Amino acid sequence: MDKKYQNRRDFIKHLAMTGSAVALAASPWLGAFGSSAQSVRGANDMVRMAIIGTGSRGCELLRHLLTFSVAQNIRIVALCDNYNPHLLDAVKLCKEKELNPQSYADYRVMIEKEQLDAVIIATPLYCHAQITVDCLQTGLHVFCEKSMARTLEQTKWMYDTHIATNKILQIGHQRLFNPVYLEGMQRIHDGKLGTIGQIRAYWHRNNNWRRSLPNNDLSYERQINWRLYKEYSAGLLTELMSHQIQVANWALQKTPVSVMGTGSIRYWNDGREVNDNIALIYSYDDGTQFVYDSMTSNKKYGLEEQILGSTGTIEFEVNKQYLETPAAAPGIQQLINDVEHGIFDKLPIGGASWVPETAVNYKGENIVDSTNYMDTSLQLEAFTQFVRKGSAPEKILKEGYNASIWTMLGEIAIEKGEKLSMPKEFII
């Protein structure tokens, strides 16, 4: 192993030891940001952060940021959500650790006034953009849970008063801050898997995504199982697939020319709009193509991004690394390899004159020693260091400004049944 990534492997063990600020400072996000700008507020200085959106993921961030709030001087100030029993959930975590903060079911209250730096939105995506605009145009800094919205002109908005207000946008990819993603990203870019051919991705689940409602009374529907409907959500795409766009975007270092699909409802008709299962193919202008599939019926195989290349491949979600021609096994292992896979074997007259190309029986290597971490809370810690900077990578933004942009393409792909490319209007 080279020093470098020596240094990565060393930084690792660290985690363990000295908490996830170790990985900050090896992002290179941080590192770009750290070369080009001044530090406006001083490391002790207080963060007061509010949370609008106390729902399943609401409550996750807030538990994150509970574990490091005293280390990194958070003050959660307000926390904010229009149904009251998740706000009650959000409540008693914060209770749990001795803290009362102010509670609202109006974040425009809430924004007037309370005395905040910044806004963690949570919300179902379709009250993202009006959300995040508001927070920007106070001139509080917002860190927005993926998808940015729901439609593309919602997602340019939020982007053009980001511009407007300078003011801190950062999207929950939180990809971008996993040592996992980030060694073997650098390995893509430095050449390590040759030239890149294909990504291949997918997600795959097995329950109807439905959540039980309060009192079975129906009222509450389209509130509690907003993904299910397409005013709201696009389902598969953007509660799911939009982690994994903005993967093979980050691979490649470039956005897509087209996109086709299909999707369908095939085994929950249930009621709700969105597909059960999808497919599609993205393609860039080198001739690469992002590949995915996605489904709510089958669980097998579980989520990965693969990125295939001609000396390698990388599987992210399992740590793995494999090479084309991996090193040959030492001496006598070598041999009982070639026994056991029929080397040896005499072919059978009138038998196979070829052998089937079955997948390779290879383990591969880890990209990193451990996976000891917790990916979000290092983007939570990336965008309190971001809030006391005054700034943060553009680079961060436009990761997920596009791949909200090629999400929602996607839809309107399998919609249309059409090969699309993106508008002029929402290039940036």
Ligand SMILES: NC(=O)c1ccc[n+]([C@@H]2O[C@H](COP(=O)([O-])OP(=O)(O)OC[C@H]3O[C@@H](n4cnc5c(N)ncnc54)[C@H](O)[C@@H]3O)[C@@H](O)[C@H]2O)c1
Contents of the next structure:
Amino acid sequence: MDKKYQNRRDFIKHLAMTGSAVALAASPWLGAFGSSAQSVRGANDMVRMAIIGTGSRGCELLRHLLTFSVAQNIRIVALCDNYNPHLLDAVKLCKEKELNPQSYADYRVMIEKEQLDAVIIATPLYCHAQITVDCLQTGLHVFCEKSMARTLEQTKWMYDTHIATNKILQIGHQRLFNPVYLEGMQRIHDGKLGTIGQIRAYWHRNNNWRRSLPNNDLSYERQINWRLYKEYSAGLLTELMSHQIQVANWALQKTPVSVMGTGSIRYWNDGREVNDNIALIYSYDDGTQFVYDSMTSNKKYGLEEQILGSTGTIEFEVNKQYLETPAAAPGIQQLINDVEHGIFDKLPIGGASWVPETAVNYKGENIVDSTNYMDTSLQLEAFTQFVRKGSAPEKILKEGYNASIWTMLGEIAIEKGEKLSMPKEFII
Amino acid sequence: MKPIIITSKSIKKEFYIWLVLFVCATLLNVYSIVKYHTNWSELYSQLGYVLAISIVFYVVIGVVRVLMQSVKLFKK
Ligand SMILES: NC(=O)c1ccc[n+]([C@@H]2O[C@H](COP(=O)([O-])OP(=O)(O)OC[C@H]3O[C@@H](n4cnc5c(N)ncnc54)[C@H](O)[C@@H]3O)[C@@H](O)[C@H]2O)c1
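Could the form predicted in complex with the named molecule be given as well, to go with the form predicted on its own?
So here's everything in the complex, that chain up top.
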């Protein structure tokens, strides 16, 4: 959180000033985010929230909330975690801001006892569904971290409960609120990149992913290192790829028709069950592919989502757009360049019959000027607005739902070694 | 040591030499706009480049002039 925080108001002002108000109008969730009209509650009514799961992400979300909770009239009423050291971390963060929320080890007791409007769930993946459903059925609005759920059935169960209870369910895909993505998506949807043939994405790290255990006590292994065990997580797929398949679906404004993939434990042979390297290909009905890979034993290429169009490319993570035929340099600069080449380049005796087609060396243009926005804060601010309004645009949940379903299908495709399509019962 | 006297006449002369070179650089800009079919707005947007080229020309011409002066002195 080292960026200077620019909030929802700054963001909307900036969109209007840069002419990107079109993007605002075109994104249904942003439109709703921008207005506070038709709220079930007053625009400034207090929103009473609790956080369930105050581990690393839960505390991060809490830090973001605390930056605007006073301005947005949000009261953090309670915190819940079944692992006391993590609960104490969150309590400490609140104390620093002179807040004194109630602490709980069992969320069921908390939602029964406390008067809440909404909860934020940042527990391990395998318990997202049960906690979400319990909260929705108690009449609470829910913000649940990505990936939505551990199985196809759980994902659908969460969605169905949201429909049945008519309570908000927002999944933590923060890129949906990131100005770089919003502006870039607008350009893609306006056809500025031509025909999208492929989307490539990757997330490469060179780290273990294993967390150390308190006093090396092995009884904590599965609780602390839940990401490494299939019972609780699909590893790289749910932890990393779920963000990027969401970006691909958003860019193409559709969901895939099939997926195939492979994966293995190539490097971290330490008893973990989830793959440490994966590669998948998702196909869409118009022939576009989403080509994905992720690994944890090399970080040279980091992470990226590359949208490859016939007239341009977007690389979202670095805020760049590249044209296939960049605007020519000014004449005088071309002249100097030609003179330089004429003097210094060696003349080939015969024309080259083969030229290596290495990457185009062109720096591209920034998609947006300022990247001083924190998408995680913006999505939480949006959630607060939606809670006041009593509803959120369905599109946001559908993005999370489809990302989760296709992430799960990716896992099954890898396990079965088959090409899979979406079972009819999961189409919404 | 003999003091070096820079007269206003010599400053004017140098200024005119540079002005001619600046005009030459501008003509070069016009030529490249035509040759590479680029925008006429480059006549002012590329003024910085034109200025830099005129200074390079001035330095090159300066070196040539110093050499010529030295040859003249040597012949005397
Ligand atoms: N959106 C993002 O960029 C992003 C980033 C990191 C993590 N996440 C997601 O956030 C979630 C949490 O990840 P994390 O890294 O914070 O994990 P973590 O293990 O650090 O924290 C999870 C916490 O939940 C607690 N918990 C487990 N079961 C509970 C229960 N029944 N009731 C209350 N608390 C319970 C654990 O004790 C732990 O403190 C995951 O779903 C992860 O995918 C999202």
